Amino acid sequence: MNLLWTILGSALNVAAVVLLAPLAEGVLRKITARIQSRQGPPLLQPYYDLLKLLGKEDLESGECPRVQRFAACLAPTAILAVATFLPMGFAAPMHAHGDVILLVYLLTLVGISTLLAGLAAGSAYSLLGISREMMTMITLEPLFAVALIAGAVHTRSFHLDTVLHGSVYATPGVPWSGFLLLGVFLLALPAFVQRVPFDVAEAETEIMEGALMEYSGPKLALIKFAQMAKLVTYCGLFVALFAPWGSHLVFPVGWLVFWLKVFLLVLLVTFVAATHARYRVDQAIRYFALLLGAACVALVLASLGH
């Protein structure tokens, strides 16, 4: 019975991300256009874009086509694997088969796939894009690790079903570390999902989408889908860590409440993207460094029981 639930729950989480990630992208595009006094594309345009790319010829113009293919498959595989470890309105299906450390590795793989894509392309623009991506990863990716470790410190456990349940607030008295991490992650969320003003690794008007410049057809569709899935999956991680309330409700009520909170976070990312200009890479790195410093302070407070 446990094995059957693991399979069915994982399939439901993956199917939800596959079906709803392009919709979240469409909401982001449409609301961004409205805020900027434009008509904007249809709400379902991301679905059409992905289908069009999947139907195109699979051209390979990079220096290492095998690595290009591997990177294109790694990106969606890693982000969908993360989805199976998340409590999306019900208990995480794969919580018994992994822990916090595995989740950190899977999140890191998503960024590594972008680095591999740029290295395989070998063009000047792609190499510049992955240099920016690498600087971003060094200062930004540790933030989620810090939050997960802080939750593990509070609960004295690395089990995902314990940590991904508002564990950053699991302290007696006032959870100062939890409130500090909440503020840090609200400020960092647009950066985690690589949206304006923190899309410095792509920067279409500057470096022609950076690491993705040499991609086309089905491989580009896979990477574009991974970016869409990253938006909803990281928002889901945020909900699990900081706003798990309602997850105890019976299915499908708890499931609907979860996705409502995810789309509220998508609206927050949309508002930031529509009202801010892109940061320069040095500005973004300084911003991430400040957030990392604040997150480390929160981790110290968590270790002290605050």
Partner chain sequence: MSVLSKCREALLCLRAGRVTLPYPAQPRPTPPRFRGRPIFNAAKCIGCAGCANNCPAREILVVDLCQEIRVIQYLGRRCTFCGRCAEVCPEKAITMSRDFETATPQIRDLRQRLDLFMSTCQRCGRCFQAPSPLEQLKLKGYRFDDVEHERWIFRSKAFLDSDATVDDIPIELD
Second form
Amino acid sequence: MNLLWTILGSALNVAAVVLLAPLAEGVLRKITARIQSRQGPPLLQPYYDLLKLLGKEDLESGECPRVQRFAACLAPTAILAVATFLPMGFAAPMHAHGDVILLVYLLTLVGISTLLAGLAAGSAYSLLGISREMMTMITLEPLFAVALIAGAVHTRSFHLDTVLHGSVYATPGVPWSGFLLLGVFLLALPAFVQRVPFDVAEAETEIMEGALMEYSGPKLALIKFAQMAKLVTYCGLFVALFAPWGSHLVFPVGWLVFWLKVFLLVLLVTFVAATHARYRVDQAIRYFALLLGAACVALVLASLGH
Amino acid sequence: MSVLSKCREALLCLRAGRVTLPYPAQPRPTPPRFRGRPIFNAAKCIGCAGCANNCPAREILVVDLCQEIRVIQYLGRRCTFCGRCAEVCPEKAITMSRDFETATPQIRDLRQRLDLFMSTCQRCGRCFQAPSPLEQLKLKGYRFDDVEHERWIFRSKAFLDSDATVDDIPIELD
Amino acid sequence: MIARETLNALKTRFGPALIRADLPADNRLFVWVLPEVVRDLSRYVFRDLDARYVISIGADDRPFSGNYLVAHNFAFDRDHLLASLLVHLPPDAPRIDSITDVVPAANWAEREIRDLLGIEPVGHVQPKRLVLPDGWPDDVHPLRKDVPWNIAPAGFDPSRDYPFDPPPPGCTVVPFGPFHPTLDEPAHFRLFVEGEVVRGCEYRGFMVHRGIEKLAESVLTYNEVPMAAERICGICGCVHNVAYAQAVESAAAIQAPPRAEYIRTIMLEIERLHSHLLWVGLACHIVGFDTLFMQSFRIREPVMWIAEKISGNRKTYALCVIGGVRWDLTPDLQSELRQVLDRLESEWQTAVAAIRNDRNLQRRTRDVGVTPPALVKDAALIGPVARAAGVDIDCRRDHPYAAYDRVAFDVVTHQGGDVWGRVVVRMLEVFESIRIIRQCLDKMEPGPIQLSITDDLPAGRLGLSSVEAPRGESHHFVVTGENQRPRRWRVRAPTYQNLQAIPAMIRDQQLADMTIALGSIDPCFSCTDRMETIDIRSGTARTWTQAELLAQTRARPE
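Switching from the form predicted on its own: structure of the form predicted in complex with its partner chain?
Starting with the chain above, the whole complex follows.
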């Protein structure tokens, strides 16, 4: 019985991400266009783009095509695996089969798939792209780990269903560490989802798409989809950690509330992306280091019970 | 505060509204003096070839089939729509239309050919007095541009080769 | 009589080496000198008299005087004087002392003379090919009078490579171009990178070389050349159109009527408006700020519409003939232009206020691509690049042409010489342009727009014209000739000088800043590569480095 619920829940999560991620991207593009005083593409354009790319010939370009194909498959797989560990309006389907530590590793795997993609392509620009990606990952990934650990410290448990349910606020008094972490994460959200002002790793006008340089056709479709899925999944993770209110209502109301919150976050990311210039990698790293410092302060506060 | 200034910027943009047009569903009209495709009117043309002599792109060819028949052919491939032909034409037989959507899979569609019956002055053979020495017709006599291969026969090549004939046809050097 | 005073200064110093002097007007000086003193004379003029280097020109004068001709042009901005030092060289072994070691800005000009005319600059610091494609045979020099304009040389070698310099130790090579999303035109910057820091750069360009100067000498006539000149550049065409017409008019000593001069001024300033607005948008796009890019273009669009209404086309105005302009500004168009300017001014003021308060944008542009005033002098930089470094030069005020001597305007400068300075200079110049156009509309009197020319233009006369393009000074040199066409026409676009400073500007800076530094000089490669060699029929794919996207074919169809 439990196995059946696990499978159904995972399938529902994965289907939701697969179907709604391009829509979130479409909303992002449409609103950006509106801010830029233009018509913008149709809302469903990302679906058309992905379908078109999937239908193209699978060219082999770049240093190591087999690894490229593997990286292209790994990217969406990793992010969809993360999705099965998220509570999207009901308990995380796989919560009995993994804990917070596994989640952190899966999130790292998502980043590694990009690194692998760029390395396998092997062109000067893609290597530049992944070197930037590596620098950002080193300073960014710890932030998630810190937030999850702070939650774990509060709830004295590494179980997913306890930690991913607003655990950062689970203190006896005013949750100072929780608020601090909330602020840090709001500031870091564009960086996690690789949008302006923090999309250094694939700055189109500077390094010609960076890690995605030698990808076309179906491989590009998979990686593009992985990026869209990353947007919704990270927003989902944010909601689960910091804004869980209403998600525990009975299905399907809780499920709808969850996705509504995710789309609100997407709007926030859109607004920031449309009104900012891209930061240079050294400026971005300085900014992340500051956020990491603040997160560590929050962790100390959490361990002290605040 | 940086966030406030960004909000203000965004409001500015939103206030401007949407300005892009869904072309070609909604085309943009062209103003009256727009320099589009030139249209040649055979009824008004007197065959002076002033247009051909003043076209910077050398896209107007002239060939004399015999004493009475002169063919003027506008090719339109490299036409830059500068309007010099229309300006120089003494009979205002060329008008710059407002047509700019000239994409076609067959380049022959852009051609305009005028077959003209010429009656020449028995004494001098000239058609008109050019207004300025800069626009004078230096190319006197018969014309034999290569209409079949769509090539202008350049005088300067003959000049450089000091060759007073081009394909056995004697021409007058500049 | 500043021309006479300068000539006297040269005579006292170099006396017997000056063969002949022409002072056709108080603001023009042509001096013929012996080849032996060229280097010392150039150093004296550049350093001691503190003139600005403009360009060096080579010409094949053998059919007329039996010699080759080399001219070094300098500008005395404070004194409103343009001067040219000319040298005749014997036809059998043309060589001349290179002036690049005393005037570093002459680097490209001398290499171009070497490529296109075969005049060897003896002692040049970097005697490499500049203009001709790599496979071009060494002994065919296109600008010589005995080489036809449409030659396809027999010895063309498609497999020959360009000898790039080796990278400094510890650096990898990152190719930038010929295809890159930021560049609108092909150019190849070979960057030597250590991590994310640029340590050096080599440029290989002239891929859009089209043969316009040779065409003007062989095929086109006086009134057809402005159409070709206009198409040298995709943004600043009017500048070349006007500068050429003015150079010929200066050579032939004819004057366009006043109304034509006002119309020329108005169109030049309209062009400056649309160019600067485009550039601000482009700079924002380069640093990833697409919203401001879209908004700049939205504010700019009415300028394009009014230009289309006035001239018949959004960008190629087809404005000049020798002795005047081709169309007139009717009273309806004038009032419509005023309305457009009013609206533009208020919208741009809001945009400028937003940009000046934007710290995010300033973080990407402050202290990036810095050009200290010493570099501005040595590399002879011009335009907003120079003005952003605090160097106060502007051809509209220093060498007045058209109607600029009859209107009042300020020259905008900034301190610091970084990209942010160039942004500010260009933004504020928009307001000055609006001011100039309004004054022209007020002062314009009814009258003829073309001079009636009744005689052939005299041959063998020299003409110089410096026009302030949006990017800097655009300088044209014309020698009038026979058959209604010039003997020699040289175009020096502003990017020609500004590009040479790029390696110095980006050294020890971040790679990410390369694009914005390059973009900040507002490069117009088409302007720079304005001479063609041939129609290359090579279908070979060339690889510079393993990573670079290939230029599949450089064949141009007939």
